[in-house]
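First, one chain by itself: the form predicted alone, in structure tokens.
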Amino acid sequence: MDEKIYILIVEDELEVMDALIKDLEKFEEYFPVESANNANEAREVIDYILDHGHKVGLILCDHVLPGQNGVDLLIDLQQIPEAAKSKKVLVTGQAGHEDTILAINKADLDHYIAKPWTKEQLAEVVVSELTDYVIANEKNLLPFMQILDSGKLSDAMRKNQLTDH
């Protein structure tokens, strides 16, 4: 696997960046973990990872954040086409009512965490949303049999075997 799918978190507070990535310690061995502190980091980090051959499969981002807020993040990120295909999770404690909306319709939010979260709930949402990504953007499945949802790998992989004849 030389091209990578990397996990991005993007978080201003550290104590909750630091839970996150601890959180998140048994996927980096096949998703490496980066993390921005605002929007703007953000979009250095996904063109930094996208400009050398990577892939951002996953998007965990507060909604609450210095200048640009997530959910706008989220949205703008639609129009770079690599970044539209990320599965997106807002991880936050402050998004209203409205900004949730927002989200879901504008930002294709795959789905949405509400502080404080528990390390089993991130885990199976993180589990859910990159094996759906992976499923969707790669071609060979087994290099994540051990990591994500293997029974929904195995699935696909069948799918494909009948549909490539």
The other form holds:
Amino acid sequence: MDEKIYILIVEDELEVMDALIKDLEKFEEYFPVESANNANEAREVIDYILDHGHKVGLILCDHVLPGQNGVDLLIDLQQIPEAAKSKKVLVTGQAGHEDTILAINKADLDHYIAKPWTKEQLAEVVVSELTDYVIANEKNLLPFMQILDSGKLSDAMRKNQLTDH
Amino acid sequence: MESNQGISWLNDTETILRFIQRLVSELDELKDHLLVLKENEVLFSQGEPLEDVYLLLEGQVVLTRTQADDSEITLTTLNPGSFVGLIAFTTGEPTLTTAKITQQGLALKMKPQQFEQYLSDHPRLKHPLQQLMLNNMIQRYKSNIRLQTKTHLLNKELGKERDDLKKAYKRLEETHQQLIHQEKMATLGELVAGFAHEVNNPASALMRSAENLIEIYSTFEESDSTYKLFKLGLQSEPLDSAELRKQMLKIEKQFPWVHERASVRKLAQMPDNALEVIKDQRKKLDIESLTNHFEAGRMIHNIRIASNRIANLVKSLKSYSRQDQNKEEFIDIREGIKDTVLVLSNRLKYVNLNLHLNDIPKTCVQVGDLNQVWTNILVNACDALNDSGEITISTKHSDDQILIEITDNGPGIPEDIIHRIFEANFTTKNQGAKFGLGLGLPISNEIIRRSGGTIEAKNLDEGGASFRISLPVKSDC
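Requested next: the structure of the form predicted together with its partner chain (the form predicted alone having been shown above).
Next comes the full complex, and the chain you just saw is listed first.
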């Protein structure tokens, strides 16, 4: 599989970033993880990934960042057609209700994880979001059966076969 | 000579009165117009058209006026020699007053047309009557002037009293705000104390667990590669994501046999001496278990850093929100500034903060209160900058003054409000004020004033606002 689906983490605190990457280790075999410490770097990384013919399946984004904040970044990303497809999750201990509502309404925010998170909770959100992503964007769902939500994937595959005929 | 006489006549009502009384006794037609005044009777009432004018010969009449609110005021007391109903008589308009007899007596009652008649029929009467009338008018005019003057003085006094009241009210408002503020701070102090206790427990548990883990690892042999990797991991600093990407490319070349991306990343985070250990040992042990020991060290390092941060934040929060608000301390003000910056780190992380905290002498202040001042100014600056820009805090001192300056490079304070920002009750924030009461600057002003200092704000030529606080240096408390 040449074309890769990336998970992007945007987080400015290095220890927190470290912890997030560690918790996502088991996904890396299928979904390489990339990281950025601020919004600008996140944009560069996304551009790089897209320019090389890959995709960004999931963005886990902190809200409190130096420079542009997470919610605004996610809203901006909706303007890029390819990035608009990415699933977007806000991981934060900060955002108030207003920011969260804004992100849900404008950035098509898919989930909200409050810090501190648990490994299980994070994994659950990642599985669910990436499953939705691949169902919406990938033709061949079979390779993801092992790591993502197999039940949902097989349902989707059955439906696909029905529509194909 | 004649004119002099005329003036003396004017001043001598009694003489005129006597003259008129003599005429009345001599002229029968005048006698018919004599009216006996009985006490408590009303000659005429306010607002009525007046048919007669009365010349009071004996007794006393009081003029009163009923006001819009139905209250009655006494205007003047008329004595013999006075005309009653003179104004209405001369203007022909309804009477302005009510005339009530307060002492029985005699009056000459005349209809306007008769009055004219007397004047022309009795030349001897004409002159004294005219004089008397003029005299009456003059008296009224004089008393009018006296009243005007009195009213003016009273108004002035009233104005002063009103100003005093205003000031008192303002002071009351200020005190009220201050009380609310103090109450709020006291509550915050209590909350923080409880919170600090609750957070310090898990923070201690984290720190202790980290140290215990380190001890467990230290039972390995010093020469053991496992222990070496663990120790190097413990000393490692996390790389930022750009650096990490660079290192990962390097690792891919150096360790072509490592395919897993997660493993590449782990190796990328290792210093060269750790990578040497990995290269040496890779024949004996698999890459994963080797990197895991380094990772274990890194994790514990992270736990240490994180739990230390928690402990420091709690410490700052505690010292920031001092519970004994009203206690003065002999202290270096910069400590309070540092606490405030740390407590506000969440807000300040968006801006570039420059600290030029030059040495200043200790002084006697209420640190908790002063921290409020720094907080208010810094939060305002963050608001003005819309969370992107630069804030500079600097301290310096002269012999007897400590100067703290906080500047930002935002849009500055609108010129139309800059002179009002320290006024009590002045706020540009509305109900949605995110911090405090939105009364930060007036309260700051009050706090600085109480400390014997001054606070001023100005806009800088190059843009941005600057707050200068000067506090007196006190050698002890």
